[in-house]
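In structure tokens, the next block holds one chain alone, the form predicted alone.
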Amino acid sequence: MADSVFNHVVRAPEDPILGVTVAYNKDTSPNKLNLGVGAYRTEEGKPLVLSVVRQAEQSLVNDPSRVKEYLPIIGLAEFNKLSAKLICGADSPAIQENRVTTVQCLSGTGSLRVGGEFLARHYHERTIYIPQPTWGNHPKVFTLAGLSVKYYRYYDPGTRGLDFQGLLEDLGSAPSGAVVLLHACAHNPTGVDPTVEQWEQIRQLMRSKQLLPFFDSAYQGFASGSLDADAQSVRMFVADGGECLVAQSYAKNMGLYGERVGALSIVCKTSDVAGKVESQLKLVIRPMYSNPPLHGASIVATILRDKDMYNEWTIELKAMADRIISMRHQLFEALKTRGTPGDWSHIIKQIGMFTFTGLNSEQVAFMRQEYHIYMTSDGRISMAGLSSRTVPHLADAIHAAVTRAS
């Protein structure tokens, strides 16, 4: 047999986040705990399908007029319209003036990639500033889309909070016109968000320097339990009449992880510009995946269009957000009870699915070895992976790691 033409291919390293799950799956301990992956789990540790999603799916399946034809390149029109309304606000002048163009993409990641490629082709500044730290996929997505990635300070390990001064300095010295990636809410991986007043300062600075905001909204409604509160940062930028990009994902807030449902909205100065931008977005999408999938977008549109279903969704969404907030309080109290050295108040101050614990990689390795607890090496844990039953186990492990492995 001749050698393979791919013999020279080197085995790539595991994805740092998905690799955690691979290691977890191999562990045979009955006490093992996976806090790596960002997917919601119930108190019993099971994946959750929202009952409103089941209801929407049922109505779609029972509709004999539904067919499986291709969607247009930009996706399901009703889904796009409702997605823009959800993030910008129903009464947004930008929407009323037809200045927002929205295209359905493959969840949040696909929306970022399409937006990145559009900017690389049509925007005069090819640099995008992303927070340090940020979601591990951001730098890869934007680099491969053709942008050059730089970082701005965001997280202060000392306070386990926002390095606001550093953020303002770095954006202040960025070249005029640069693109800036902003997490709309529930910053991943730190769970640290600016306050409304800080957002206003960021907005003023960015507008004065003509920096172009590109929002990644992966957790609307999932951070605070309120869809409107979690969209506030985006709406401040949309309301000032300036331009911006927003990538939306329905993976977390509707639990549609595997359906890959997302949208990219670009808010433009005029409806004429929005129309031209849309025509070019089609040219990015067509050679990439031609058009997006139908099923997930139909579920979202069904829920967003129907008043009763929409209300039911907000109730289920708040219940998920509240469970995560409750896990934060339980973990904080458990560490306090154990007298674990250090200040752990950041656990209840941070927001959203993730907590940046402040544990170092040695402590993380110790907890994996001794307690079968799995998380990324930077000490990020998914609060959704916890339950009242597993909090004591995690608190014991953190206590041991801090007192013995530090």
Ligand code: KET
The other form holds:
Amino acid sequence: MADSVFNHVVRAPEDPILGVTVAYNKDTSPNKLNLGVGAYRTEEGKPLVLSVVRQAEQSLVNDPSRVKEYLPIIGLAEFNKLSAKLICGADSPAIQENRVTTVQCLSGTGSLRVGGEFLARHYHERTIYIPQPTWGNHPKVFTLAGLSVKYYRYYDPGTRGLDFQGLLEDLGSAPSGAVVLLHACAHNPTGVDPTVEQWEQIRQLMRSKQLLPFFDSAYQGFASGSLDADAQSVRMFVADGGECLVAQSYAKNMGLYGERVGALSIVCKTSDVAGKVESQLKLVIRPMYSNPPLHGASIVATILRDKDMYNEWTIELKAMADRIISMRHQLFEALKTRGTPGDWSHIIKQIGMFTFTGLNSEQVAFMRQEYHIYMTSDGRISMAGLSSRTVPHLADAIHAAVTRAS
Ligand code: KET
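Requested next: the structure of the form predicted in complex with the named molecule (the form predicted alone having been shown above).
First the chain shown before, then all remaining chains and molecules of the complex.
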């Protein structure tokens, strides 16, 4: 209507990641393939609900004592406790000393946002350094939380590896006290993680400069297949007695994407400080969404508290991680067989859900146009969306893009 009070509103572009799914859904080709969003698919190309999750849901449904009351502002207490243990380690002194406050949030994104707003209100340094490149939502989340975003060098396109020197230089010249966002494992989008030795150097540098670590742990278990191994970076920083923040997501590792279940933990120096921090986190959360949803956190708590279910989860998680690794090998071999120009060994070297292919935005557009293959414009493909059946199609498309469209 011409006289709408919203006439001046301009149409916003689609989200760079979730918008890929919107475009994919509109495509009518039977061969279309969505490698955009990081969401696990089975060999049959179907979304997967873990069998241990089904089991947990069944037991929740069958329990007549369960009600739908509001959770407290900080969520389900048992879920929070178990989440802190999952990331810090069951025998973590920080947990035993009551120095960790954990609040249930709306998955990884909500945890980052709540942590960001807490820092903007109560921390003396408002600058957060995030890696270049990083998950596309990071700069937006932290800017809207009230922090000022700067980048540190992370990835070297030349070597398709870590720009470790650049990282050390940029963190070394950051102002004392600045917040630093670190991907706990399976860096998105590059699939490139520091080695344990490099983590140790990062830790020493950050502690010597009082830089405050804010870990984003969205892929625990997805990198190596082991929950403990993938938490090692975080645990190194917790073990030194210093303070840090951790945002956890159960979207990928428990397949709970749409349930929006995650946690923010803030590791403090003393339990007194942790208690005060928690009281302020409530003031961040209450006016934002009041309190978090019950169902997803109940599933997670059911699984984490039960030894058998927990073990079953680790087996299913390892199977997902292994299938992704096998996709890496199949794609690498398929390109080798086709004699596709270039070195594609990064496909098997990179870690986690994604391959950062090195394809440019024209090549990505070409593959969408001609092959109905959807990925983000930076050339990131979700290996979890691939299957043995679709690898040849993708390899054909990459081969054509590299040999014709460049
Ligand atoms: N951190 C990272 C690094 C990340 O990749 C995601 C999601 C999140 C946090 C947030 O996930 P949540 O669902 O809020 O727990 N990444 C995938 C999905 C998305 O963009 O929302 C992706 O990169 O495809």
